[in-house]
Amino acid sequence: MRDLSPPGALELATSIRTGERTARDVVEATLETLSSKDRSIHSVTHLFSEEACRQADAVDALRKRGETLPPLAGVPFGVKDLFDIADHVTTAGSIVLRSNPPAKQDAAVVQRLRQAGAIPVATLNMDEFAYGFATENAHYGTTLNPHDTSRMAGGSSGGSAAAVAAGFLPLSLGSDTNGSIRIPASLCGVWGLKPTFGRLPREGAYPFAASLDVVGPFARNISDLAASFYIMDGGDRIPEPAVAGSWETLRIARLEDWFADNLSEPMVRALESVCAALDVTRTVSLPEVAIARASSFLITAAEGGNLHLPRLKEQADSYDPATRDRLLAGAMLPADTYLKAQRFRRWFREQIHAVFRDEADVLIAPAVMGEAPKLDEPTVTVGGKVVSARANLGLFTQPLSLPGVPVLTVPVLVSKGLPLGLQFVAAPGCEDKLFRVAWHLERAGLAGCRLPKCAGTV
């Protein structure tokens, strides 16, 4: 039976260079896919299809003239509605900004990815100014999820993930401050990485909090996730899964108590599975963790909020009501708990740095505590008590914002039901480690992407 799946970024670069395909065609047939298919998961906000024609024809060109093509050449991709796409006024999921210029360049890692031959072919919904797990758009409309349009996608980059998962697209871009490309990820089984912090410019971005915010990738394989990080990361290759060396060298671990607790019975069944393949035997627990779930809460909520407090000032009925007040909130609160959340942020990444030196490589924690709430539902369960999921998805997300390190979302296969996701956390820098780990896990047939109904076909 033929593989129906959709090609993978990677796998469409190839039949393009080969001349198997053109770039004209397989841009001409992702925005068909995207302008037929996408009003069932309302992931898109704008395409870009004329730009995006001309690019691929220029890709075209490059290979009739027999010049040697980039390694994504041709490859579409879409962009959470915060980056600067040339030429485009960068809303950020909101109506307030429509009235800005339009930018005048790409931001820094679409213009990187463009240098690699990709082309961007659409923004993609978020929560409005990125706050908010849900991608539930005031102005914009609600994401859905792929594997079922009656729960939640997740968010704040909802739409990033969804148009991955739904096979719209081989890749695209999201940012996390505090879960925003993890918690999707998990809820609509995609890849996505939230790299160091600092690692990846950020030029270009619109910000939320910025001593956390982050960009990465969301992509359907590992293998993709990480060619497009090594490019957005400046690389001149993208490395093979055997040069990066054995999982088996590298000392893993599974966080406990805070990350062991208010658990789905699917999500436990899954870490479990998971470790085992790993041989996972010892556990880790991190200090203080409720204080850094808070403290992350604390910086991202003051920082937003001075940062908008002058356009709230002005225009303070244009922003999405639930929005606007976390935001005035964020920036009422004074300046000393402000501070005493940053002097806590650097005691505790001392000490998951010292957990990284002495005990463990690479640290394993579940992404959420189960599978995508309902939309008309939206709770989950903590500490025995029902509770807002938009308030609280980020409970295993938040507090390993806090130190800056690198979180990878690793989509476990289940035999059925829904997407479940893990974290696994490494020292920063170390990418690579968590690549290693997943390539096994990839090709051990545990991790990795499900076809949902609704699926597109490139």
Given for the second form:
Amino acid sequence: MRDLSPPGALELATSIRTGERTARDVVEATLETLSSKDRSIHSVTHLFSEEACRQADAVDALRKRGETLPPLAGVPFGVKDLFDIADHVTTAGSIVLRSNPPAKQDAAVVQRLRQAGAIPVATLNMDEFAYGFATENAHYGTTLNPHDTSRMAGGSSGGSAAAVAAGFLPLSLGSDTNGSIRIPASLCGVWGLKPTFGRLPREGAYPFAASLDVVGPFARNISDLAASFYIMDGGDRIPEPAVAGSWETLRIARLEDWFADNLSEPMVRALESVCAALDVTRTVSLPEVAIARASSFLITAAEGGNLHLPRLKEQADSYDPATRDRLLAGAMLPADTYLKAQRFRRWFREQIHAVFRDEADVLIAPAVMGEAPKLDEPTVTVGGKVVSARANLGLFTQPLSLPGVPVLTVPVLVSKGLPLGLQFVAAPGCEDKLFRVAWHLERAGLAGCRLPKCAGTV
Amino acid sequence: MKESQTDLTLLVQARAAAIGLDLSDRCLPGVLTNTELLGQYADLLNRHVFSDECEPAFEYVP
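The form predicted in complex with its partner chain is what I need now, so please give it after the form predicted on its own.
Next comes the full complex, this chain leading.
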């Protein structure tokens, strides 16, 4: 592992604003890195070379004229292959949509980042139609973990997490329905945010399960992550990082029971170290977590299946067989089961609101059981049984998808092995509380990104 | 109660017919496996007792 980190998004923007570097230089260096180094991890599916250089030149021209640059002027970023980029076909990791017309405009969050000066340079690999936790794509290949290319990057936003983890990009976008931001962020060791359901606009992001889908960012430091979030949230200013000690007034508790079982030894140590650093002594138990996970799974299957049913009737063989069979089973789920799952969501919402009202402001839980599983032995241990990682990596993320609360994946730095991520959970709309705790952990050297050997330089 | 494999096949074929879906032989084994998995999750959900006032969360605000 190397210690020298590539510049972050805000740092790059400052260097462009001060004239230390040009936007053109930054974008060209990024494109060169993605072209030459990505073959080792396979995170990229398409480069927007010409458009990106044109936008970089426009930023440089703006600066030459002495105009004020927006906050992310010249900063390159990548998007999961399901976000619309104007004039390009959005394929969502599939070949089924390849003959669709090009997008007429950028996805809403891409528009907001572009208005802030950021420059989309690439689309990034994903599980087909976001239905998976592995970023093993039958059409576009498998994304590898930059820290150990024999291991899974996680998914479905695996390309977005891996490109940032490798230092190829300072910022990327993903989507999360059952854990698709949090799982790859944890396995690749980067910051990832699943914002409050409904807070960031989803227009122009190809859907999966409308009841649960959210879009969110990945970054190498918490300031970049928070800045990109506030920009995508439509704010006209980026709040200053929290002042030291502002996290101390928060009630922080650790989730127990479901979230304390099936953990690897390194994950147990990581949890204990972070809780000790935050003086966390309280534990909180959520009720019926197994049913919350089941409901999230069932709603996803039913809504995803229903979305794709017309195409599955016509061209089922164009789908990855594993995706196809999951979607078909979901499409046939009885209405009774789907409605019960939606009623359970209503019930579970009340339970988690009571927790945030009466017991805690921030809850801590593991994001996954432990380190990234091996690609040639993709298993995890649940209840003492060795089971498929692809089907079970969402054990801790799926129950927290259901209530739509914001969840920050925190890459912990307390172990020397492969990356490990924790989930920090807050009440709806309270992303700022997550950032306050995260800033403290980053400053204390307990959370952050390590650079793998294949790292790039921007 | 768990269906036997034959019963499950018949059930899946009936559900497919009900939504106008022609399931090919290539799909059937994978669809059966996934239907069984979803059935296990549905069994878990069926344990929960709902009040009549507990509405589905369609217009959901977290």
